[in-house]
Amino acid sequence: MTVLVLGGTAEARALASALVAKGVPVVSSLAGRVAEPKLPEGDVRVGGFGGPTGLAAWLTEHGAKSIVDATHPFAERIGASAVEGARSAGVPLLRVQRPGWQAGPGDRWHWVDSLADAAAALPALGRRVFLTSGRQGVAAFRELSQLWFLARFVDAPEEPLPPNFEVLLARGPYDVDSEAELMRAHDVDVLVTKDSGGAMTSAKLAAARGLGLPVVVVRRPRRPAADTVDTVEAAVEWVLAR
């Protein structure tokens, strides 16, 4: 009885590995937005399902026993589709949601509700921006021609960016010393990030703290209610119980 794992996150890969090791048939579904994703163990499918209806049909056709949504905290569309599709197919769903980041002593965080709000806040905070919020939301910052951006992506943006953008292609995890050196080398005076959570990309926050830089943090979007755990171990237990 197949378990469908949604997401190309580190948690999704770890979950797939743990389940395969226990002899559980797993199909991991990747959105296909990254050119060369890190592939999990077990079977893999790439691409969308065609909304909740398509997902429900897939679950029924493949006799899925359960579905685990281990997508990125900002993957709003698939998160909503997962809840609705699982309900339609009568398949139990679990969400694996890593804890969000929490500001500590010395942090100068400015919380906002959207990338548009982040763009609006920037002119008052700095002139040289380290943008780490992903290539799909870069349009929100295109009109800020008075600022300079170091924009870090896993894959290059599909459209050319304005001349005040310098693109850096890299994939985490990162360490604090390297992040601090990167910010110093480019005279960065403000950091923009989403509240992704996890350790893979959190080094930039510690680096910004050490340099005394302000950080604009985009809050996570609200997602439909679902049974939720915050560790891979708890997700494995949930799957095995079914």
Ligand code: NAP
Given for the second form:
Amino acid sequence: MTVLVLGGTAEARALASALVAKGVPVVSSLAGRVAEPKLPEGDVRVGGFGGPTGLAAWLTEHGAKSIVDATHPFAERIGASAVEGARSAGVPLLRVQRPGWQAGPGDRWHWVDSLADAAAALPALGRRVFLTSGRQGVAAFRELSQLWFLARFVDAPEEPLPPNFEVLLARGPYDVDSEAELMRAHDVDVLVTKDSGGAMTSAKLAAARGLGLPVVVVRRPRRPAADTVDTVEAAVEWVLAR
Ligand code: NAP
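Switching conditions: you have the form predicted on its own, so give me the form predicted in complex with the named molecule.
Below, the chain from earlier opens the complete complex, with every other chain and molecule after it.
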């Protein structure tokens, strides 16, 4: 009867809590990237499965009834692995994916397809960058020695960064006033973000709008097609229906 929830997001934690509350046996899976992750309720396993084959083997061994991919919209490899692994194990899969962010009046957003394209766009947009696109992709910005970066991460990057990077370690949620104050205090003139979606980290966008700053927004990667819902409530219903 076990449900496997591929996690690492607020939605995955909320889903695990809701399923535990309904008495559904749930195992949440984390990649193990974050040193001190916020742990979901219920059972937790940590670390990669070894690709789709390893994931399929895990599903079969544990007699999993269903699998919910509640990973981050930018977690490309596990998203593909979930589709392939579930198919070969014959286990139904649902993806929970929060809607992307939408620009509103007053926003000065520049959409790009990749972190490399974000780096290429930056010199024309500003000099002092608030970089919030994550530790794993920071290498794309290393060569921009003419710019200054305030780079916010959950955990410090493994490789030291060049001297034009100031690292800020923090974890959301954030509020608009403190995001605006942070940007003002560091004379930030451009923001870089992935289109992560959700409320946990959206305050920076409202703060940038209020300050009239341009924002470079990285589009989501395409993940293989899967049945998808955009709320935790819909995912709970889907699990219970099985
Ligand atoms: P990724 O590139 O798609 O995954 C790389 C490998 O890490 C996968 O092939 C898989 O290894 C393992 N993995 C990833 N998520 C896993 C999970 N939930 N449980 C078990 N193994 C997992 O993923 P990523 O972008 O590095 O993200 C890693 C985790 O951080 C994800 O769980 C995601 O939800 C969370 N996260 C990511 C971002 C982001 O911007 N990418 C932001 C916030 C949170 P095997 O092939 O060996 O199975």
